[in-house]
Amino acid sequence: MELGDDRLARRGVRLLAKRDDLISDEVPGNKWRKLKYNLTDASARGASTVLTFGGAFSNHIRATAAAGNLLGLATIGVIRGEERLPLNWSLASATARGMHLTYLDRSTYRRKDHPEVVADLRRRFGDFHLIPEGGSNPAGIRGCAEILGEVDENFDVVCCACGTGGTLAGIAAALRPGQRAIGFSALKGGRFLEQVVVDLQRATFGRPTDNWRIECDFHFGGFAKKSPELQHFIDDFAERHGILLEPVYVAKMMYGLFDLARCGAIRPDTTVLAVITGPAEGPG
C-alpha cells in the first residue's frame, strides 16, 4: 500500500507499506516469517517439542508459544534473567498458551549457544528442535526471503528495523539488481550486526550480497527505550496514516527512514518499501 506523506513528498521520495504485522494476530510479521520452516523442520525430523530462548518481553517467545499452540507442539522458552514474579504480560500471555518457562542467569545465558549449555538443557527436558534466539538461522532467513514475493509494485530501497539481523539478510537475499536494502538497528552499539548479516547470509546462500547496509543511529537510547520525540512520531504517523507503530523495532525503523530523506541519504526521485514488521503491543 502508498502510504502518501507530504513530508516525503517534498522530498521527492515515494514511500510504500508492505503490511507483515496483519498477518496474524497470535503469530504476527517477522515472527512468523522467521519460525515457518524452523517449525516445519521440527516436524520434518518428528519432534514434539520446540525450545528457544528470549527475553522478558521478547516478541519471538510469545510468537513460539502461539504458534506451537496452533500446531500441537509442546514449547519450553529459555528467559534471559532470573524469574520474577507474578509474570509480566508478555510471559504470562506465553504461558497461557501452553509454554514451560525456564530462566539462565544472565552469564550463562549469554552462553547459550555453546554446547555444554546446550547439552544441560537436553539433560533437564530431553529431546527438542532448537529455534535460536528471533529465529535468525537458515530456516528463518529463508521465511523472510519470501517477503518481498508478496510486493508486485517497483521500489528502489527496501527499510526493515533490525533486532537479530535475519530480516535484513533474507530480505537482502531478495532484491533485484539496483535494488538495495537499509537495516535500522534497535540495539545501541549495533554494529556488530554487518558480521551477524553476512555470517546468516552465507550460511543461507552460500554467500553474503553487498545490497545492503545498517543504520546503527536511531536506536534512541538502546533496545525498547524510547524518548518523547519517538512517542510524538509514533502519535503523529497514527493520526496522519491510521498505523500505530510498535515502538521496539517499527517505530524507529520509520523515523529513521524519513529522517534519511529530510537530510539527503536518501535521494529525490526514490520510491521507498519499508517493511511493517509488527504490530503495536503491550498489556491489554
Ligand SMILES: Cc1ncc(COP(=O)(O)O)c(C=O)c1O
The other form holds:
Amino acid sequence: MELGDDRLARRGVRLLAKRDDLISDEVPGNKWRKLKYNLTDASARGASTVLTFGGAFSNHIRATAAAGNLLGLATIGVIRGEERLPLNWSLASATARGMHLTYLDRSTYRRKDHPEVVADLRRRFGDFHLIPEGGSNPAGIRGCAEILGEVDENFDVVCCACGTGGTLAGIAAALRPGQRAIGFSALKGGRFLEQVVVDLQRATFGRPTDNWRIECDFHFGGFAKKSPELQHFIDDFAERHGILLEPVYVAKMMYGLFDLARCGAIRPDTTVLAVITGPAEGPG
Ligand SMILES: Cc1ncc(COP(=O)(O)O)c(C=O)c1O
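The form predicted together with the ligand is what I need now, so please give it after the form predicted alone.
What follows is the whole complex; the chain from before opens it.
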C-alpha cells in the first residue's frame, strides 16, 4: 500500500508499506516468516518438540509458543536470566499456550550455541528440534526471502529493521537487479551485523549479495531504548497514517528512512518500500 506523506513528497520520494504486521495476531510479521520453514523442518524430521531461546520479553518466544500450540508441537523456551515470579505478561502468554520455560544464567546463555550447553539441554529435555534465538538460521532466512514475493508494486529501495540480521539477509537475496536494501540496526554498535548478514546469506544461499547496507545511527541509545523524539515520531505517524509503529524495531527503521530522505541520502524519484515487520505489542 502507498502511504502519502508530504514530508517525503517534498523530497520526491514515494513510500510503499508491506504490512507484514497483519499476517496473524499470534504469529505476526517476521516471526511467522522465520518459523514457517523451521517448523516444517521439525515436522519433516518427526520431531514432536521444539526448543528455542529468548529474553524475558521476546516476541520470538511468544510466537514460537503460539505456533507450536496451533500445530500440536510441544515447545520449550530457554529464557535468559533468572526466573522471576509472577511471570511477566509475555512469558505468561507463552506458558498459557503450553510452552515449558527453563532459564539459563546470563553467562551460560551467552554460550547457548556451544555444543556442551546444547548437550546439557538434550540430557534434560530429550530429543528436540532446535531453533536459534530470533529464528535466524537458513530456514528462517528462506522464510524472510518470501516477503517480497507478495509485493506487486515496483520499488527501488526496500527498508527493514535489523536485530539479528536475518530479515535483511532474506529480503536482499530476493531483490531484482537494480533494487537495493537498507537495514536499520535497532542495536547500538550494529556494525557487526554486516558480517552476520554476509554469513547468513552464505549459509542460506551459498553466497552473499552486494545489494544491501546497514544504517547504524538510528538506535536511539540502544536496544529497546526510546527517546521523546522517537515517541513523537510514532504518535505523529499514527495520526497521519493510522499505523501504530512497533517501537523497538519498526519505528527506528521508519524514522531512519524519513531522515535519509530529508538529507538526500535517499534521492528524489526513489520509490521506497518499508517492510513493517511486526505490530506494536504489549500486555492485553
Ligand atoms: C518486529 C521486528 N522487526 C524486525 C526484527 C529484526 O529482525 P532480524 O532479527 O531478522 O534482524 C525483529 C526481531 O526480532 C522484530 O521483532
